[in-house]
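Form predicted alone, single chain, as structure tokens, below.
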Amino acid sequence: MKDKVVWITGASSGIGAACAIELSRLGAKIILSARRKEKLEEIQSGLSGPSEILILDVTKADEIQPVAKKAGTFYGPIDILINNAGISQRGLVEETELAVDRRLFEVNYFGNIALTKAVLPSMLERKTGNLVIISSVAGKLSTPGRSSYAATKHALQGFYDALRAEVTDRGVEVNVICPGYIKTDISIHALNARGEKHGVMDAGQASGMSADTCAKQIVKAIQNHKREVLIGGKETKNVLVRRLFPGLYHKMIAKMAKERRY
């Protein structure tokens, strides 16, 4: 990772911030992006190598190309893009306003692929680069209260499987990372059915893997050229249960739905 130019979105906290710290430790040149400058400055102060801050709201489609162009002026072309910006959801389908569903897709899907399309041409021209997509176990299975969140992650899975096939012989790698429960504030900042902040630390998040450990595993996956990796605890086993025992899986999530209200 030494001297690699790494651009990380959603870098102001959680997995994004932890990846920045780990990659900086390994000698990478880091570009931090998110909406909150003061939070990015906090993260930047803890980095051990070269870094720059680039404010970015991934929902503003007309700003993505200019921002991507500016990113290339700091240290040269982007070697690794970690597409991490995202937001979660807590709300039953019947109660969730359509505007919330649209918001989830603007942040998690359209913002993500727009940024990929902005940096991809340079990677293809140079015949090198990594597109690292922070998806979720929710991209493999769905659970109650997270319908649109899971839909956005399923959509990313489909998009990047296709892109990987298109670029696999052209020097560009696509690494899809599927974390389970990671101890971050993702559930606190999740949108409820009315689009308001959920404001609750879920039990799964509270007892989940640390963001630092997750970041180390993400970096290892990049180094080992993993097309896809599940990161987390026993919750990741449900992906296998879903595949091999679909009837059991559906009984499990139906029981979960009865026990939870959002």
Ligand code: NDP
Contents of the next structure:
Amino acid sequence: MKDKVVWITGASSGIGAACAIELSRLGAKIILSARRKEKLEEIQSGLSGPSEILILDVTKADEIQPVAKKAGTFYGPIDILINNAGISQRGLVEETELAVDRRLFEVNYFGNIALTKAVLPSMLERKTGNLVIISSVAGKLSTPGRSSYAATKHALQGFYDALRAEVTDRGVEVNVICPGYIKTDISIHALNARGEKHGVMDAGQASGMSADTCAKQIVKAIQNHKREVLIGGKETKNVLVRRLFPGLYHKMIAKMAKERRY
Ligand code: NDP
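Please supply the corresponding structure for the form predicted in complex with the named molecule (the preceding block corresponds to the form predicted alone).
Full assembly next; the chain just shown is listed first.
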């Protein structure tokens, strides 16, 4: 990672911030992006090496290209893009306003792929680069109360499987990361059915893997050229349950819905 130029979105908290700290420790040059400047400054003050802050709202489509251009002026072209910015959701389908579903897609899917499209040409031209996509276990399975969140992450899986195939043997790698429960503020920032902040630290997150451990495993996945990796505790096993025992899986999540565990 020494001297690699790494651009991280959603770097103002949680997994993105932990990735910044870990990669900086390993000698990378870090570009931190998110909307909250003061939080980014806080994270930047704890980094071990060179870093820059680039304020970015990933839903502002017309800002993506100019900001990506600016990112390339700090230390040269981007070697690694960690496409991490994201929001979660808590709400039943029947109660959730369509605007909330659209918001989830604007942040988690369109924001993500817009950034990829902005840095991809330079990576292809230089025949090198990593596109690191923070998807989720929810990209592999759905649970009640998180319909659109799961849909955005499934969409990322589909998009990046296609892109990976397109860039195979052209020097660019696509590393899709699927975390389970990670102890961050994601549930606090999640949107409820009306688009307001859920504002609660959910039990899954509270007892989840630390963001630091998750970040270390993300770095390892990049170093080991992993196409895809699951990171987390026993909840990640449900991906196999879904694949091998679909009947059992659907019973499990129907029970969760009945007991209003979401
Ligand atoms: P946090 O809520 O702590 O971090 C989310 C980050 O995304 C923040 O830095 C936030 O910054 C940024 N963000 C949100 N909206 C926007 C936007 N419109 N434009 C730019 N940045 C934005 O949660 P996590 O660290 O947990 O989440 C990071 C990623 O990990 C997400 O993609 C999430 O889906 C994924 N993930 C998390 C899991 C978990 O259990 N924690 C499990 C599986 C996946 P700001 O508000 O300053 O803009």
